[in-house]
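Just one chain follows, in the form predicted alone, and it is written as structure tokens.
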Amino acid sequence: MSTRIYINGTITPPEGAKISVFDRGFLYGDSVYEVMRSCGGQLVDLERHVTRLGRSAQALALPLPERDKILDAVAQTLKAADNVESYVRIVLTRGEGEVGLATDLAINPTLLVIAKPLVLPTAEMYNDGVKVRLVGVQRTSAKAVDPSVKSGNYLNNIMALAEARKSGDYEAIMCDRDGWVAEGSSSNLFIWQAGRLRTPSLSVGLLAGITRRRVLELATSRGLEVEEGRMRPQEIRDADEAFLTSSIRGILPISYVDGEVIAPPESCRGPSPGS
């Protein structure tokens, strides 16, 4: 198993991968990216990921290489890495140029692909679930850095996760400025409550996850009642079940929210108000 990196047509091991310190992806997070995994040696939802990469690039007015060039770069890198299963990241930056915020200072976009051995959460995490925490860090407004764009500007998510990890929790759940639940630092959120599968609406301000969409499609095809809407933090705590979705982890159950077991049996709950 190995890690291989494609940078503008050259494939190299990690120690040979070099990028200019004047690249805007490094200086400003002026970039877009996609992450996916393979299963049975085939990349999962590759076409959907490349399509979303294009939407993100368009939203930032970032020049996008031809689709075939991106697909060929991914195929070459995967072949060079030669892993049983791989984690793959595609990164497109505006390129390098003189230091400054103006986009016309960039010269040529940088296309980068990383392929490395796939590492998944432990079997225990899939079986027993993970702990999540609703954090004080708010999800950025669409009028600031649009959450629907999968960009390299990730400080919002980084600080949210850092807050959750201080309490020993696996994932941070962020809300918007009005207190509506949005998403995890690197995941989408679902709850099962009163016979309905619920997830925050894209209108709240969150990434339209590829796996999120797959779950919604599968649920609808099986006749389940599905709701994309708004939810308050307490609704997660009161859920019958809850889980996270992401392209690498797939579906990962949640066992604790803010240190409390999700939907414990009545006999395990504390006394009701006024009792």
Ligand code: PDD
The other form holds:
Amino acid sequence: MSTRIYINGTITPPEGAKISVFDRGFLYGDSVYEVMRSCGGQLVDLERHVTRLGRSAQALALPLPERDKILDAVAQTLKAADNVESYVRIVLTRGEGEVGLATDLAINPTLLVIAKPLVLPTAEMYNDGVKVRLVGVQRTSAKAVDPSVKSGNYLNNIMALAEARKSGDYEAIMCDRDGWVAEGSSSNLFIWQAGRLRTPSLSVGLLAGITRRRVLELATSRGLEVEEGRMRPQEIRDADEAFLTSSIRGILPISYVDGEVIAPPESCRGPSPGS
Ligand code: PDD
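Please show me the structure of the same protein in the form predicted in complex with this ligand, now that we have looked at it in the form predicted alone.
In what comes next, the whole complex appears, and the chain from above leads the way.
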């Protein structure tokens, strides 16, 4: 098992992976990125991730290398790392330039790929669920740091998660400025309520998660009733079940919201009706 890094054409172990302190990704979070995993050695939804990377780059007017160059960099790094299953992160920064905010101070984007051994949540977390907390930190508005752009500017999410971790919770759930539930610090949120699968709609201002889309596609193809809409925090607390989605974790059940149990593990559930 190993970690390998691609930086602008060169693949190295982590010790050899260096970028300039004048890189705008480092100085300002002026970058976009994607995170995915392999399954059976194949990267899951690679095409969708590269497409989203392109959309994020376009939103920030960040020059995007050719799609084939990105795919090739990913393939080379994955191969060099040679893990049974890998975590893969693609990062594209605006590159190195004189210190200053103007985007034209940098003209050569930095393309970076990290491939490292995949570490999943524990079996216990998948079986019993995780604790989430609705935090006071708000999701940034689409008119500020647009949450639909997967940029390297993650302070909003970092502060939200720090708030949740203070009370021992695994994930933070953020609302927008009007109090509508948006998403987790690095995940999307679903609830199951009264026979309907519900998730906040993209119009609230959140990342169009690739796992979120997969879950919606699967649910629809199986004839489940699905709603992308607006929800208040209380609706999560009142849900029959709830779960988080992300590319690395897949589907992770939620057991507690703000310290209150919502979906007891199977072993704690009472006898089913009629049994
Ligand atoms: N996070 N919302 C946010 C803010 C995220 O950062 C992520 C992903 C998601 C889920 O999106 P997807 O299903 O496309 O992974 C939702 C990745 C995993 C990360 O930053 O590590």
